[in-house]
Amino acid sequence: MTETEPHTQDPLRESQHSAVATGAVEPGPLDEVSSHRTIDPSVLYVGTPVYLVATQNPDGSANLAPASSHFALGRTIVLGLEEGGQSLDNLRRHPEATVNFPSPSQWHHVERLAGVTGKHPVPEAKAETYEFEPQKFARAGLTPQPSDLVTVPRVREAPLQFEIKVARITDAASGEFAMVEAAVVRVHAVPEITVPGTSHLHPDHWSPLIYAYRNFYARGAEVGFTRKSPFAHTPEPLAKWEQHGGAWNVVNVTDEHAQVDLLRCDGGEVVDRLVLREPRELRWAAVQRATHP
């Protein structure tokens, strides 16, 4: 998925065709060792959430249109976006943008983006399967919501929302996309994916559209966190022992259960035992055992 439309715009898609796919190439055999196969897919969108990007045309109205490549470092997020495509001309003219995050039950209004362009007239190369579409917020069901820092407005039903003002255009390699780099200014999100009284997102509530080989899915359930997630919460016994001077260490983890040896403060001898059974701290102990083995 890149600037317009999901199903047929990526930049693998348009400059190659699977040699598999078309029969020139027969997939490779099995691996003995690994057990992999060696294939050729069309597009390599392995999974990323999709966004909407909101850019200003020349006459002042509102540009709407699906992507699912980018990616976030500290306050700066890059943008894939095709050559061609009307959101790229309107940032090269003006850098400001809004990266609008839907839920998974808005696909739907993305799929609406599909088969349209904000270009007029539409390029010859899109001609048989496109039309132009002035009015993308109204194609897609949606509603334009004025952001605070930018002049372009955010997509109101997504439940997260980013104000971005570009900061580079790098032209790709093969000339056909560009890596928008730009800081994001502001972040919007509704109360119901935040934690209450702090800037964090929950992850157990926040769930985005994911893009994954030309089909849309929901966020499966969690299956671990890093170290570092301010989720990562110590069980309360263990916690508790810890306020009390003592330490612990787990010993291992199963689907069912993990056992947790509780320390003297001196880090030896073992006191007693704990067994942990609730999902999440099953989890936090197999997060232990992955920094600590």
Ligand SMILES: Cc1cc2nc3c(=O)[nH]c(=O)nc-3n(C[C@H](O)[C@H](O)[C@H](O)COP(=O)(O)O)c2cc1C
Second form
Amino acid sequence: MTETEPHTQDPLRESQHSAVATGAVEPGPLDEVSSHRTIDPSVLYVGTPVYLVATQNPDGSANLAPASSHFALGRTIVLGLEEGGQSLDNLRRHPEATVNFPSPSQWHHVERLAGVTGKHPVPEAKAETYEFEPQKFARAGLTPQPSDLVTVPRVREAPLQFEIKVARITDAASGEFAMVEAAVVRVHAVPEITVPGTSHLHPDHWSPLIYAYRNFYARGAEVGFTRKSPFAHTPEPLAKWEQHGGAWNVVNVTDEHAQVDLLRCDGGEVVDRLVLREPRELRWAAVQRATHP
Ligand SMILES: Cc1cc2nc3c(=O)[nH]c(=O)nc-3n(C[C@H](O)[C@H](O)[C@H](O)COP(=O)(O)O)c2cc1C
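Please show me the structure of the same protein in the form predicted together with this ligand, now that we have looked at it in the form predicted alone.
After this comes the whole thing, all chains and molecules, with the earlier chain placed first.
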């Protein structure tokens, strides 16, 4: 029987809370899913982080608008911005911006911008529900902060800020919005949400403001992780066993320990049993058990 040593050197291995490790989230069998209804929701905002996009107005001042439609892949971010808004007009003329991610506690700053546009005159479609506001930062109660590589300011209060340069703007087939494809040229993060000594954001310390349906939420506790997570280290003895061609099987996981059988690669015969006790390794074991049933 082999016991593992706690890994105290790696900052990524500091004790974390995980619903998987504590058993709070048990993957349920698919047959428990009830019958679906066909619905026709007015919006399809299933839950995306909110960002504040800062762009440059024709007079050189900054516009700031809340949005949530976006995705990021590699070093590219794609923003979904409505036609008729000042932000999109600005990006077509001056292809630089900052994308600023507020924290959940800052939702009211976002909401202060919900009924205003930097476009003058206010487009007819928005005339009843929006008013013109040239001073968006002041209106939101937020502070412009100079950027490094673009001429548009960042939002000082936002814990995570991207400086972006637009590569292409593609009109949506519906004509209602455009997809703004941009290179993220610099990322700024407050130290509290990073892993010291690395370029990682700390997933337990960074929680975006989530816009789901039409409501704001904070992200909940971690429920699992993918194998590419910087936290997804295979415990060392098991990694070594794998390197030598062996396989393993997580037999059970409790709040205190996990039992892992070491298997021979040929016949799958159990040759040893490893007991894991360190919280991060319990998490790893719980994730393996959930994903390799
Ligand atoms: C929480 C929230 C999310 C929003 N998401 C988007 C979005 O993804 N894309 C968009 O174009 N507008 C979005 N809007 C609406 C814009 O903020 C709104 O149209 C605003 O007038 C744009 O400002 P501008 O005209 O100065 O660019 C969102 C508004 C709020 C409050």
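Just so it is clear, the structure is predicted and the values come from calculations on it, not from any experiment. Numbering follows the first chain given and starts at 1.
The listed residues are 165, 231, 84, 109, and the one at the hinge between rigid parts moving between these two forms turns out to be 231.
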